[in-house]
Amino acid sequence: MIVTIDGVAASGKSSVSSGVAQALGVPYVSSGLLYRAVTLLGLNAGADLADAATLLPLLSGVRLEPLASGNRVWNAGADLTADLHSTRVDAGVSTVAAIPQIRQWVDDQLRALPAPLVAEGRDMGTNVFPYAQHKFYLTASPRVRAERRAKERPEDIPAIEAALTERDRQDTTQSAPAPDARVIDTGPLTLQGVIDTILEHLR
């Protein structure tokens, strides 16, 4: 069994699938948290994040570890999580995002990985386990989200708001739900009300 759940950014994937997967008694993985490492990776060696071939050279030591309660991100032995949710890769990870020999890459290392499993991100379920069994789309108003982030962030809600309107138009030829994915509105809805609407629907 395979779930996917993409969503746009800060619509609260990465919770979301945690809980699932937890509920579950199966690990999730999160296409994001790859993005990102190349992304602080390449920040970290001063490299063009739109050049594909000065990114793909650092990434032979990347290992993503798929944990029911949150994944981490390795490089040669090094734990790169804490640092992967920083403006700094917030601002980068798009541009990363957009280059196909790295989507390459981040699908190839997740397809890897054996199931059952919860998939998140923005094309899991369009491009990168478009077979899944059963897939979900989350999203929410721009406000809600930089609401949601304001509290994990100390940045002001306007600018953060912003910030996500425009990785969303950044984002937008990968970030689609699949035409048999489920979308559900997160803004009214508590973090266990929509892992709560997923496992119904599981069920």
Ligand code: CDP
Contents of the next structure:
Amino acid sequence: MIVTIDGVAASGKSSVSSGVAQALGVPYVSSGLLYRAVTLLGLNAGADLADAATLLPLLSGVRLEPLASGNRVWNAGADLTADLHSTRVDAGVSTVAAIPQIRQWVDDQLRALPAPLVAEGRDMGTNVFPYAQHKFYLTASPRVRAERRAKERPEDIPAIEAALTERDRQDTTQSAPAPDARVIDTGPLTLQGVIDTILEHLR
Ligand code: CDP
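Now that the form predicted alone has been shown, please provide the structure of the form predicted in complex with this ligand.
Below, the chain from earlier opens the complete complex, with every other chain and molecule after it.
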């Protein structure tokens, strides 16, 4: 069984996926963390984030550890996870995610994982696992999402909202909901409320 949970930036995908995966007793995988890891390695190498030929050689040691409690990304034995949610990675990641060869590399990592699993990102239900049995798509207004993310970033809410809206715009191509996905507006719901809504649909 594969469950896909896609959605716009900061719609709560990772927390919801972790909760659903723990309730089901299966791992979840965050595709965004892989795009973030490529971005971090590119920034640290001083690379042009639009240049596949420079980025791809940096990825040979990258490994995703899909724990239900929270994914970790390793590079040659070093844990990158704590550095993947900085404002500079936020600002560069959509450029990296627009490169077809990088998308292919991420897709290959994900498809190599054994089911059952919960997969979260933008294109899990459309592109990576189109045959998934259960698909969800999370939305919320930009302001609600910015208010949530302000708890995890140093910037103020208007600056975070502007950055999220810009990232949504850059991510438009890969962010269309699957036609067979159930769309959930998470605005009026608590985190547990979203998790429970998904679990009810899975029963
Ligand atoms: O948590 P948040 O929604 O802010 O971001 P994320 O899920 O970690 O994704 C970070 C970035 O990776 C997105 O803004 C997209 O540019 C890219 N991404 C993508 O293109 N396709 C995916 N399946 C997942 C993420």
